[in-house]
Amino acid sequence: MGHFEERFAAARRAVIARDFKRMNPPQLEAVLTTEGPLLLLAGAGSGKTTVLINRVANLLRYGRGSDSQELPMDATEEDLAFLERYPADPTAEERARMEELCAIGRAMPWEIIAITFTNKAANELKDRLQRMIGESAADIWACTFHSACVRILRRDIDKLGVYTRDFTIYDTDDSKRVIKDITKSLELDEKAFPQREVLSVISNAKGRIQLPESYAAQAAKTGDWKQQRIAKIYAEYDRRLREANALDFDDILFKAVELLGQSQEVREYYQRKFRYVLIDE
């Protein structure tokens, strides 16, 4: 890279960084890093969500400009001088020229997914993105893992060949009622197979992406009588939910993983759709 290119890239990064001057040095580095994987480790209340929101703003305004050596095709010495002398209080015209010179491959809002773990955190994320970015924030997938997976399943779950897109989502009470009916039909003692415990075992199996058949094979190897009975409950529970076109809370993640694993079409659709995946733990 020549001297002009080095100066231009450095000037562009410095000007972009001024938009995020409230960040401390490690936060700023995270905000301005746009390409490749990035892991930010920090304690509670240290500003991780703030970094994520500012990083989204950077991606929308400047794309990969802060993290690239690529130059505009028609960049001139005059453009470089403008960036190097960019005023502290620019006019609207100067601001527009700066953004035009600094932006490379701006991300569109619908090309970004920002995931968090709780509904409360997701709502806070949406609100803060709206305040910082404006109406375009509505097109960003700012959501929990479960709500993101529900959106994926509502669009394509029928490709699994079992469910339709108008599937029902069972809450814990719904699931307990099904387990109670199954336990009774299998003539098992409810005290030996309490609904909460059985659901916990099934939930853990689904968390391991373990189908009823696989769980049953594992139970057979161990020879554990109780585990073998739970395997029968799990198989019947799975059958009844499928017949009812219903998913429980664990299925939301389980079936989304299954769908993305089985359908190349769906997988490639989301690989093309999302340029940036950000997770706020």
Ligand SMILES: Nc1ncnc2c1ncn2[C@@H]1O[C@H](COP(=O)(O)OP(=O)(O)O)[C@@H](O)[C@H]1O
The other form holds:
Amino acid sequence: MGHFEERFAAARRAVIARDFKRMNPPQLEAVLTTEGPLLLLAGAGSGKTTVLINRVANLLRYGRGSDSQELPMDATEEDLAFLERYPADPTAEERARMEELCAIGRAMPWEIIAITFTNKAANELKDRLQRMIGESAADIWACTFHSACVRILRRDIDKLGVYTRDFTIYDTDDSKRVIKDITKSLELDEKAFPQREVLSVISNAKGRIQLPESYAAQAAKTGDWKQQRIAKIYAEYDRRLREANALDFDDILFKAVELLGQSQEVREYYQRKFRYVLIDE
Ligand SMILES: Nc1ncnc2c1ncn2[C@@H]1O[C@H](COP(=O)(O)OP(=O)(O)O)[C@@H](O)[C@H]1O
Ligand SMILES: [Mg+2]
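Go ahead and give the structure of the form predicted in complex with this ligand, now that the form predicted alone is out.
Now the full complex is given, and it begins with the chain already shown.
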């Protein structure tokens, strides 16, 4: 029986591979590896996004079929022979039987999230997924880190108890305006506290998930006068954004991390929802 299982899994992987003829050997290896973490390193234009798209197609069509030793419950010698001799030009019926024999736990489009860094890359990803797999691509979360976080927050940010789900997003110009206003009201010299610089200090603090109180405590410890003023600006900036039910670009990531950390319900929802997480750097 061990021998039968091995032959069946090998035949299945070989038949599935025939759907991905355009891939070179390392690309094919990545496309057919569906389980566990996988890291792909290759230069620009070498075919990484192509792998991601084909991998999604494989997950939707065959689930973990190419990467599993599990057999269909009632697999027979005849099924194995069929796969080992699967024709180059199958009839629709043969094709359907093959897919039936090869698929194990097909992924649903909404169980897949594919994330990139830029809007341009996200749009390219959406277009290419659509071309590869058709309209069901619309149910895949193909987006940037920021837009994935916005979606998560639009659904549940009220659970943090501070914002409502119709929150506003401040762009850099909005944020600069708020900083300008705060420096003025604190009677600080704008030249000593340029908005861009202040924002970048705040942004770095947020990147470290450092709240205004903790930043202020750190500034107090160092005794640095400028840092202490920036701590004041940060605290006031934070207060004003909350009051306006507004998030800046950093908050979008920061609050999503906070929400997933704080709410077990939200965390488990996404852990269950996303069976496959793919990132295109
Ligand atoms: N195995 C392949 N055979 C032929 N063309 C390929 C192959 N893999 C990728 N390409 C093409 O090469 C170009 C760059 O691929 P892409 O996946 O966008 O690269 P990357 O994401 O690594 O920058 C695309 O036009 C793609 O269609
Ligand atoms: Mg790419």
